[in-house]
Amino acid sequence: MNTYRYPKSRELFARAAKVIPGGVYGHLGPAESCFIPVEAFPMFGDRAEGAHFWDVDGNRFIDYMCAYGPNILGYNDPEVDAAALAALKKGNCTTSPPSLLIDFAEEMVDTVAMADWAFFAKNGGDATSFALMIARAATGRDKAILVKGGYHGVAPWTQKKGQPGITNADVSNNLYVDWNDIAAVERLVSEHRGQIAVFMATPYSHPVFTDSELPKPGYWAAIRKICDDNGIVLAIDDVRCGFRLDMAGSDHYFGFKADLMCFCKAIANGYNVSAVCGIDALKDAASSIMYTGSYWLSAMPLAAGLACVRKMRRIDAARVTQSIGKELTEGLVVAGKAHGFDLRVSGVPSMWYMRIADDDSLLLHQEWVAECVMRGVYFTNHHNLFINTAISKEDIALSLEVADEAFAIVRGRHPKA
């Protein structure tokens, strides 16, 4: 099998680094991305449909990364698009908000179990921000109990002490647990009696670099019964799990029911729009912050996540990722088997994570994913993957017959790893 090469790429990257910090910044960039080695990755792309995008260079992926999550329907889905382009040429961004504003908050309220209403915005840090400020103002406390690891965007109290830009007070009122402890929950509400407002967490445990984790029995509710006990908002990060686990929200999933549901990634299969669900003790809190941003009620996104939302409901898109997961992941683990790697995959079959435990270094993994991508089946290294609804039987087969060929390249370097 031919593998790609992408001078066009290298070309245009060489320019963005003279006006681009860092050429390609964020979880795009090579760095964030994990390119290793990054000669073997498209560094810009050209056009996408469906399950495939291309890069500028005419090479064709099938893409397991979806933009990082966003694409839930493929790319270019019809319905929405559709949806989205009526919304623009009758008004997309004016004085006075769209209509669509209710339709869609009314969709997301009869979508998510929890929800009792919603409050649009447009990042996923932006619904964890107003997540985080709603439990504050409703309960007149200032700390916030994280998972460590956990993501939760990039504003300044997410991020950690001591890294650029970041000083102590932007962080010192975080406390931090370890996915799954129980105990340490309790010791730090213990320790901080009527501080808390929050317990902010992802529906289970999907960090960089390490194997995602599911939670143990009995674990959420637990943690809910502390937030009862004790006056805590249980807050729960769905911008990468939502709609890829449930229909209905992952704390359904998970058989318990948050507080408050920050979603965004899949919620418009791509254009830029992200919301907060809540239950109806905290309206009044939400209504009293002043929340806002100069593009955040514009007609086209809102459009474009109604159509998405009818349509994954409509299809049952949870279930449909999750069944295409489950196809390409075993049969990854068997071509694994098969030249003797143990490929270890973890987290839900729709957003899974997946490396090559024979090696702790990690350079086994890195090198099979590296063929993989130079012959057009888009893995990234050391990050969750994603599903969504486009990919076809086509496309696992195809995928399955690169990973083997790629085992196959990586074994034969390392006959003895």
Given for the second form:
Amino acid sequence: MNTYRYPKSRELFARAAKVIPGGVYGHLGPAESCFIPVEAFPMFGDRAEGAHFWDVDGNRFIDYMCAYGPNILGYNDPEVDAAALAALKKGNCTTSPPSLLIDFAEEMVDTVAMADWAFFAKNGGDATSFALMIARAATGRDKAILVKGGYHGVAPWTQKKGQPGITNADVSNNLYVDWNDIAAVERLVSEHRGQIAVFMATPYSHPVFTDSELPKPGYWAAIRKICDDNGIVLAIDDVRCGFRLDMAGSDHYFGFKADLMCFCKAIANGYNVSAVCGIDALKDAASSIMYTGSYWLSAMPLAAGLACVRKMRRIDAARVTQSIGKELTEGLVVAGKAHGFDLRVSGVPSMWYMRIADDDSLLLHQEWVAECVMRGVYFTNHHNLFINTAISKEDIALSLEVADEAFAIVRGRHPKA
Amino acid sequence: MPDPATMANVNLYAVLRNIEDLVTLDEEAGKLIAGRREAIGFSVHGGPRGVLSFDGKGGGSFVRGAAKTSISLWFSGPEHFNSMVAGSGSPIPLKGLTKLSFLTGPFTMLTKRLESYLRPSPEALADPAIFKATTELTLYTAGFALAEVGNADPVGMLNAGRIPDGIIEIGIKDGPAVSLTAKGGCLSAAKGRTGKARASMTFADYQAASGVLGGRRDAMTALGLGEVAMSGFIPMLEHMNKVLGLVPRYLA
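Next up, the form predicted in complex with its partner chain. The previous block was the form predicted on its own.
What follows is the entire complex, opening with the chain shown before.
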């Protein structure tokens, strides 16, 4: 199998480095995305269609990152794009908001089991920050219980004490517990009685660099009860999991009812909109907060979101992506085993995490991922991966073929590992 | 604002420690200690302690803590020691009064030589030998200072506490390296490679190392350009880099 080269990507990155901090910043850049080694990865994309994207050097990739989640129906989905373009032509970012705002809110209320209302913003971080503010407005309390390793965006309150740009005051109201540790939550609630506004967590634990962990039996029921007994708002950050576990919401998937749910990523197949859904009891608190942005009520992404949610419901995108993910990950584990590697897969198959567990440095995993990427199967090293509904049987077959060759190459380099 | 106690640790364990290498990397420095067999003890009340020795054959070594000395220098506190390093204070000699001329003569000149390497002029950097030696000493200074900042600076300690246990190798490809051991949130630095690194940050060459360590190139951009490569258990490097980001405050 031929391996890819990226001369144009390199050339463009050198240009970018002169005028952009870090060249490409954030989660799509070589640092945050752990391009190891950097030579194995493309830096810039050129076009995309369905389950694939092409980089600026013309290399095609089967994309298992899905733009870190937004691509759920395949790139350039005709239904979503048609709705978005029609809204754009009619008028986008206008002085009076489009009535699409109501249509989309109604669709969210019909789709998400816990939702009595919906509020739209742009990014996942807008949604989680708003959820925190709603909880504070509703309870008159300051503190938040968060799970260690949980990611809720990049707003200062979501970051850690001691990190660049973060003051102690930014995070002074955060209290942290380990995932699945009910006793720790009880302890914090007892120690800070009457001070905790919200318990915020992802539906299951999916941090970077670490195996994903599902809630242990009874976990969410216990957390729900602690929140109810102590007047604490239960907010679920469904930004990453949303619509890949359950179209009715990930709380529904795990059998409990959240007070607030945050959505982004898959909600509009790549168009920029996020949402907070809430229960009726928190509607007044939500409306009492001044929270808005220049583009939050633009028609185009609202139309895209509406079309995307409707299509996802029609085809049951959560079920489809889990089915594709299961087939792929089972094949990857078998391929690894054939070469004597222990490939550990964790999380829900539509957004699984994987690592070769034969060394504690993850070097073998990094080598394997690099070999896959250079053969057109785009994995990333230490983040969970994503499935979209456009991935075909042929894509999976080719991916497994590439994975097998990559495993063979790594085994050849490390015969005793 | 830099913490004076951390600054004193950095000054002794990361900056002055370099003299052990300087005497072999720099011919002029080597001449200054030729034939001199001395052990200079530095003792800072409420602060660091160490001994810098010259073996009389052109070699130097530094040990952390107490050891036999021929000259002993005492400092009333971290601020006193820091003022001496900054050139505005003087130590209190407790032992070796007859060797004060070594302190005021060769040793002072050694520290000036060291400064010329750690803060080189553009003209000096044009000399390939000086450039190479400067980069090597800067690498050691950064590596050892990183450990001190992670162990003593309040913000550094927060980030060092998040570094998973293991050895991090920071080095130049086919060149010098520092191995940083993290254990239970405490850091210790040593020169060289162990072959047991759990994570590594490797500069492609001396130019790349000089650019990043000298603050002329940010690490993120260098990574994208292939000037530095990271591998292994990345959370170690992620948190280490946040400590490394504090180091310039103590070396400015």
